[in-house]
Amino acid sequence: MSRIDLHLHTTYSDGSLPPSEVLALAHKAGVTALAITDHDITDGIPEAIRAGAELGIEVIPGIEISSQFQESELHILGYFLDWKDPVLNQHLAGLRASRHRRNPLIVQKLNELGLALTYEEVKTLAGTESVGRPHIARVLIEKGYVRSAKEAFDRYLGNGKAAYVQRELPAPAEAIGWIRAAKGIPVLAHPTWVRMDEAGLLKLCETLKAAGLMGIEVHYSTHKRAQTAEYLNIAQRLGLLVTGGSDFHGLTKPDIAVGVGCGGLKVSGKLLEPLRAAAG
């Protein structure tokens, strides 16, 4: 049975490896098809497609867009989209601009807590227009203020922590609309992050489906068996497409590997055909 991975990040957003190296890891893991789903940017897709052509791996154009849901974030993945669509890229540019407004405020709070770093250092380390909290975490690690990205988020960067700053984000229905307008398939990412019971998540997915949601990420690196079964049940009840991926980032999530997640993830290639059919 072929293995796919539909949730991967590169240096074009907050991953630590360029697309070509992510593809090389995918090849070693036996992945036959994958999606590059960088945050708020599609610039890594051409490099990934070139590397995929050399390695015999199908590369699906993707994106991951953060949206505001209640007091936290809800992430929407997009697949088979027209990644060159000018309207989509205008929206994504706006999201990246919001990051550049937010990040200096986070750095300022860290400075006030006695941690010496600058936003210029963060941008230099990131090397991309899509700069986020994981890049700030990596600077904190390099300077010895924390030992891991998890510690950085637990102590400073996570929601409600000492250096947290709210970000300007679209509503979930708006993010879904952007993806649909670019001829893509919008999918709810890592539903375990929503922190709802099954009844609450079912109701949310019903609402999102009415707004254009087409799928749910059932298979994910940190999903427990019971959660996978719950999300599969929701997908079947609502007629949503089933997807899955590792959410590989590299250094900021060192326990997650391409194709296999934390070691036991296997997303069947059989899931790709319904997605392809829905994309037309």
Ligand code: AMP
Given for the second form:
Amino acid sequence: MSRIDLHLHTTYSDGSLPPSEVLALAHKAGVTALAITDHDITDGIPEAIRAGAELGIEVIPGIEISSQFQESELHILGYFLDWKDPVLNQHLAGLRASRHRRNPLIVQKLNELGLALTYEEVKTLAGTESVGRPHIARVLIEKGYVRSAKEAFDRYLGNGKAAYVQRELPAPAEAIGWIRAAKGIPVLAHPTWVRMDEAGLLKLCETLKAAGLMGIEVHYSTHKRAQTAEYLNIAQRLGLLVTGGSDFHGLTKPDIAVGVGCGGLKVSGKLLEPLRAAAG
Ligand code: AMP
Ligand code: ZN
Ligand code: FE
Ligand code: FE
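How about the form predicted together with adenosine monophosphate, since we already have the form predicted on its own?
So here's everything in the complex, that chain up top.
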């Protein structure tokens, strides 16, 4: 049974490896198809497709968009989208601009807490337009203020922590609509991040389905066995597609590897055909 990985980040957003290196790791892990799902940017997709063609790996164009639902962030993945679509890319440019409005405010808070860094340093390290908190975390590591990205998030950058600043985010229905308008398949990412019981999550997924959601990321690096079963049950009850991926980022999530997540992840290639059939 072939192995796939439908959730991967590269240097085009907050991953630490370029697409070609992510593809090389996927090849080593025996991955036969994958999706590049950078935050708010599609620029890494052509490089990934080129590398995939050389290695015999199918590259599915993808995206990950954060949205705001009540107190929590819902991340919406998009698959098989027309990644060159000008309207989609206009929306993504707007999201990247909102990052550039928020990030200097985070840096300012860190400065007030006595940590010396500038937003210029963060942008230089990032080397991309889609600059995120993991880039700030890496600057903090390089400067010796924290030992890991986890420590940076736990102490400063995580939601509600000392240097947290909220970013302007679209509503889930907006992000879903943008993906559908670009002929993509919108999927709710890592439901474990949504702090709700099964009934609450079922209701949420019903609402999102009415807004155009087509799938749930059932298989994920940090999903426990019982969670995977719960999310599969919700997908089956609502007739939603099932997807899975590692959410590989390289350095900022060092415990997560391409294709295998924390070691036990196995996303079957059989999931791909229903997705492909639904795309359009
Ligand atoms: P941003 O999109 O800039 O608000 O940053 C959020 C991103 O940071 C998420 O999409 C994750 O990729 C990453 N992230 C969130 N929490 C952590 C954590 N504890 N450790 C490492 N990365 C994290
Ligand atoms: Zn990320
Ligand atoms: Fe996410
Ligand atoms: Fe992700």
